[in-house]
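Listed next as structure tokens is one chain, alone, in the form predicted on its own.
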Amino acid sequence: MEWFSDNIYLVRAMAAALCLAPLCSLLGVFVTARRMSFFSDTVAHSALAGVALGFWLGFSEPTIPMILFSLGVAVAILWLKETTALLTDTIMALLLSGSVAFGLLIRSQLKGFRAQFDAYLFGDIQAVSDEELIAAAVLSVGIGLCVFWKLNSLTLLSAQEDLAHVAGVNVQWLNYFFVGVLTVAVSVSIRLLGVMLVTALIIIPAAAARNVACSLRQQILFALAVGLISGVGGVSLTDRYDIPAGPTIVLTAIGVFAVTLVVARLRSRAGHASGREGRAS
């Protein structure tokens, strides 16, 4: 009981960690699949835009700003793209560089929030309440459960949005849906790694899941896998060497892709090998 005392700041990383981490590499899936890797980036730093103007606004903490602000890009860009004739990569290049140059403005104007605004820029998830903590986990659950519900029309979606189309699906409906729930994901998950990183926990778990998966299955399975141990093998380095835990959860998930890009090339060795010996026979 003592050390759960003294060590409490450690539980709550860990538990962030255990909560958030896994979630973000379900929706990295679906996103690298779709190629929307920019898209997640776009609205991480359209947050940096949510979070100086709820500082600005007067709020303490300005989680609601920061989603609501992310969740107003991420409807901009669906809306552009399905009403003019500029490319999707267009449109998002133009309201990240708009988002950001429209926070730092607002950061500019800010006398006493600026170590808090710094916080949600680089991450600090040593410093995670208790309430956001709980946040994190109702959340969690609660997207987590909506992706497994639209799991079948969410691959599909991801396979092929004319087949989706044909088979009935709503994409337009669809598409808004986890666009939202990447957005919320994405927002409250900046509070483990910052602005600057969070995309990568997005990406790399579901890239190293990708070099080792056969189906979509074992996909979200592998992908989740290294969520986890990202997440906690980041948390567990930080505490031990007292080094910043959001770059060291980057750099565990790429050393674990790093891993599964050996395993692949010799599964991919050994299977070029069986099928020269087979031709001979």
Given for the second form:
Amino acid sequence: MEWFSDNIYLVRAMAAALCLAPLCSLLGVFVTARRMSFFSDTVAHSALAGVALGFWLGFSEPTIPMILFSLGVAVAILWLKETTALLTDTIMALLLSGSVAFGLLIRSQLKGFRAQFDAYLFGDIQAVSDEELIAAAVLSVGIGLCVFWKLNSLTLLSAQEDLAHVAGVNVQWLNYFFVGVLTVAVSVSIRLLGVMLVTALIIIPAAAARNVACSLRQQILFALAVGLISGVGGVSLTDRYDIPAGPTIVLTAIGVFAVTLVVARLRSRAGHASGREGRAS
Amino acid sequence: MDCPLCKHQPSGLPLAVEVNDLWLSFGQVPVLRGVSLKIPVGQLVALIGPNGSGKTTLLRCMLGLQQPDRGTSRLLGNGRLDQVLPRVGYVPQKLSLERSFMITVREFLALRLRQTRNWFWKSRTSVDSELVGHLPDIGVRGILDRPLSGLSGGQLQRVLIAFSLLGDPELLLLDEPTAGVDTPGEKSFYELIAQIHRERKLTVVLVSHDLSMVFRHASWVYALNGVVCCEGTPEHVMNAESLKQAYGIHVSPYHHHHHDPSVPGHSHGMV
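How about the form predicted in complex with the partner chain, since we already have the form predicted on its own?
Next comes the full complex, and the chain you just saw is listed first.
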């Protein structure tokens, strides 16, 4: 019990990793399929402006302004995509650099919050509060259930948008839904991983799972497993060696990715060898 | 613009597709300039025309994938797309699938099974037992375990057809279905479409640039170039003068590659 109270920050961080890592990994399977990596990076960076704005407005915990600002940027991306002839990449680069510049400008005006602000850049497991942990748990369960509830439509949408429309999926609604849940998941995960690295926890588990999976079901399950290993392993290493959380979690994920790459190569080589043997006999 | 040689389809039959005065511009470029057509049920109809003639756009407008500037379209006698789309199958030109998405043919087809509310929780055997009753024998059963992103162009088109047929459609719309398929594959593909049309007695509307296929299999042809330039039986529309109207240049379908006595006029021309 004494250990528990002495290490409460670690328990909170571990619980947050258990909630957020699988959520990011699950979304990552569809983010990579829909070429939305840059989108998640843009909303992550825009969250920085939300954090700065929150501190500047006097919030001691800027989670709500952070989520609202990211959602605003996500809506702006969709709106500009639909109403202008600009390429989506251009729109996102514009909003990413604009919101980072805006955030840094406000940061320069902050008095006394600069250390807390910088914690959002690289993640800080000691900074996870009870409120944030509860928010992460509720959002993870809620978003996870919503994604599984809409899994048929989301899968078809990721395969081909026009086919999804003809099969009766409300494509526009589902696009907004996915963008919304991704934005909220990214914003909430920033506390643990930091703005710079949150996209990594979305992309790397899905990519690692793809190396070894033979079906989409396997890819989802493996991505969840890689996310969990990276999150829990990363937080443990952070605590043991007193190193920053975000980079540790991401490097753990990259380590797992490297292992899956080796497994995939070995399997492919074994497949070729047995193919040659089959032909020879 | 009315072609003096045009023949119109017999009236009085129920219509599978009815398009009235459809207009659409992309910016300053008009793509559809008052397209009207009526396709009775049970036909295998081809929409032909040069690049940019509005064939794909017309198909997309029919399916509600593109909003026209004005004009209306009705499928299977119903103007409400949300009600009629479950009775329609669609085969897109291509599937721009990311290689990182590991969906298999089985998982993809399971999405179209009416009984499948969530493919993730369905076992492989239960999906297979449902597919057995519904999956047409078009060469897809042997590749159920393959990832969709690793299929050849021809295999992918067969999977897309199987997907659209799993919904038991009354109307099948295909958009340049042989783009990305090699020439022998193209031939067998069109034969497959014709066979499906005969066996299931459904209406098929096919966007194509392949005039030899149109000549062989279509029962009716619309030549499009922003408007319907000409319509009629394949023999009629393949008339060089009609094609000239549709394509704006002189083209002849009578480029002989080899003789096929089964085809009237034995033409095998490609535009």
